[in-house]
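One chain follows as structure tokens, the form predicted alone.
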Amino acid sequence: MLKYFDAIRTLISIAIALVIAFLIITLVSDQPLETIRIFLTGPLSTTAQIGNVIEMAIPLMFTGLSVVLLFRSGLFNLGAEGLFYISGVVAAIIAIYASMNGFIHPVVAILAGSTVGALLSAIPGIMKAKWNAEVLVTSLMFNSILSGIGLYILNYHLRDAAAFANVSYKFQETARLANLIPGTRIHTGLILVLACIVATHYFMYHTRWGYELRMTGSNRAFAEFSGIKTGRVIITVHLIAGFLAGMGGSVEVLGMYTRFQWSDLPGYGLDGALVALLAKNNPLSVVGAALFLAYIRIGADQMSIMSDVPAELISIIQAIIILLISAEQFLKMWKNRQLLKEAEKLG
């Protein structure tokens, strides 16, 4: 029952955020009803728009799944952003310079990006496990470091001077992911991320390692007392989360682009934290959370094109959702403390 109650409270938070957004639209738009209609139905208006929602949801699922693992183990790590970016750079290098057949080429590029993501993610994990370094700080610093390294590689080793833009040479066609649905850009990365979600759910709830992860996140001291090597758990979860974030960056680059063209962090890693919050750190719920976030963003884009309300409204909606969900968690902690105090009074 508690899980259903949490889901209801999340839905209420989303509903409140949307109601506030609609009130803002009413205040700033000359045609508020038409603007709201575009926002709500625009993403479903054509096959291409539906495709846009799914295309945007794929990287959000990857980073959301990565952050779910970290949050569930009690680690407030926001390093998926930098890992997503640098892994895309690695995949681009393989896609540009390596020559392979059409099946092996994307597999090698994705595995290379994922492996780099895992190894780099392990660094904050080791620092946390060995020296109890604050993982939020180290992960955010790594985002800046990896962004600088990736931009250096793009500018001095991958940049195509003939393109008159800060983009790489074109990928070889054999490296690009296959399209799944004609008329859209939905690619085989969708199948891959859904498989990862199912595998992560099984790992978390049906294996001994998943139990150790959840116990470490619930109470690290108790987990250590129970014989769980929490340092090993922290490093392992960082490796897996980094692998998933790296896979997301590699898949996004090879599935959506013909060149590497990110001159800055793309933002999907930080969005993964919002997806994880909406999903209540449940791997299976990542699908719905990512689709919802992608849906309202595509709706906001349609609204900005076809009405007099800017797409920046979506930032307001996201901020309100985060505030409400965070407040909900704070109230839950306060309630638990009150229950403990009452229990102590009763002896």
Second form
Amino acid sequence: MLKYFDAIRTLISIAIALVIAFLIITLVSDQPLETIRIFLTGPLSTTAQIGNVIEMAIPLMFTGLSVVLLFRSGLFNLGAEGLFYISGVVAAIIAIYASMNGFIHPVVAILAGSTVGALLSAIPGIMKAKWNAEVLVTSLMFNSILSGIGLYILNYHLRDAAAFANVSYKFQETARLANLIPGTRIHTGLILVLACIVATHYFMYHTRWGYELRMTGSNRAFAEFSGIKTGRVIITVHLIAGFLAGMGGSVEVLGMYTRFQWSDLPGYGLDGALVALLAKNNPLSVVGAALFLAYIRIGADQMSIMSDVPAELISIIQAIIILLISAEQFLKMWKNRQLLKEAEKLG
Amino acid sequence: MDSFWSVLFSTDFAFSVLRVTTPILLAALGALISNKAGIVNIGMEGTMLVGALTGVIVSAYTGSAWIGLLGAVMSGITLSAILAYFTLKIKTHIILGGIAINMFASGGTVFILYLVSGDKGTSTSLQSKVLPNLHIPLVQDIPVLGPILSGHNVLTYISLLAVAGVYYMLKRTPLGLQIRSVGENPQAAQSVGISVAKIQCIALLLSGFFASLGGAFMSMGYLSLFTRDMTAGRGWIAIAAEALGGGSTIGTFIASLIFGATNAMANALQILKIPSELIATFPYVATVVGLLVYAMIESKRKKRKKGI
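Can you swap the form predicted alone for the form predicted together with the partner chain?
First the chain shown before, then all remaining chains and molecules of the complex.
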């Protein structure tokens, strides 16, 4: 039992959040049972809905993976949000203005977006590594800065005056990512993100670099003392995390849209923190965590379309999950009792 | 260019600086108190938003702006109490707790707004009340200063009084001393019999109190209704102001005023064809630069110490 303590605690946290959600639905809805049924089974009702879940999980996996790397190295950086956004803008610029053939075009756009993400991410990283500037505050400030710059580029340089909404010119057909499964909008970004996850897992657990990262995360002073250049580790982690968040933004823009249309931060960066939390900072678990989060979101969307409960209920569920999962003391009593029992058995 | 300067040196401009500074300053004072106690509350944006909505709903149902304000403050304190329970009692990471508050607020306020008014965008269908503007006798007759200082919303005056109040509280009262000692060295504070958790809890509740006052100003003073995401990043600007202010009350006040001035200047600067999107990033850029300079000085000082 004790071996699975973390997993059990995660499941109980989710269960409590869902029970509270059901209670709210019961209070609010005229047909609570039907509403709950739609919320729980809606995402499985058609192929297109299952497709929606997987499509939504792709950006969540990218930002989740990015945040896992940062959290694992002990860095409380929430900058994935802004990087995701600005990289989407960069990819959109190339998708609109460059002319290339069908295979090269998205590759160049994604690489450009990811590189910009990596370089911007390095700034708080260098500030932390060299002068120990608090990475939390700087990364939060960068989110707002990048949001303003991205919006400026959209409004002044990309905006299509002929379109009805505040959106960019149309991307060229060559830039869009290929569809993977007919009947859904699942695109090749899925393969890319799964490859990134496997690669990160390999690097984190099977290379010297990953060992240094984990050591720096558990105790920077000790890691430094044992000969690890922690400053270099911190900057490298920032570069890679920024690259991944940037790739996520670029892939999302090219895979799901024909025009750039985010006039605000899309929120996937902070969702990444929730994914990392659900995945217990483990790269491979990011897949399941992102799918779960995408599933309840599509369920909530379905619910708001087909019943009288608004989809924003999801943010209440997410808040409860975050509070409970990251609570160290939650269910500790139970764990201690189990420990005592086992000790008695032995002694 | 001339029209730019004439806008900048008008009493209207100075008046609007104080007006737009109000929500930033109130939330920044809240962030200051919790940071002083060593606990970083990044849930300011969310707390403001909840305060703004609660003020509107309560004032609409009771018909009194003052009871609405009380409701807003209670909601902010309650939200902070939940955060305090999770972070201090069952040890949720404080930053993740703050993210949870913000996530809850951004969707939860829309959820509640929809249930109460049937609209997901604004609270126009609610007959909510507005807090009064005060015209100060004598002061309002002084030339130049009168039109700048008089006629503000009551919360603007409260925010200015709060600067003095927080300064006095942190510097001169036993509570302030305890807050600072807990923030600087919790072990030492514990060893002289201060309950660290209790002081941090009080600091968190105070931060929620000030953030919700800022939120109430948004929906019951700055505007007369609630709109979706109406705080629009002011909670983050408040955190920036606290950081740039170097953790001092006066510094926080000055930084808030500067950010309020940039905010008010956005209109004037548009005459010069500087895009408002870029002006909006100024507080954050200034804070990053400020933090960088501060960190450089700090690390140089440490190195010098090591040298000796």
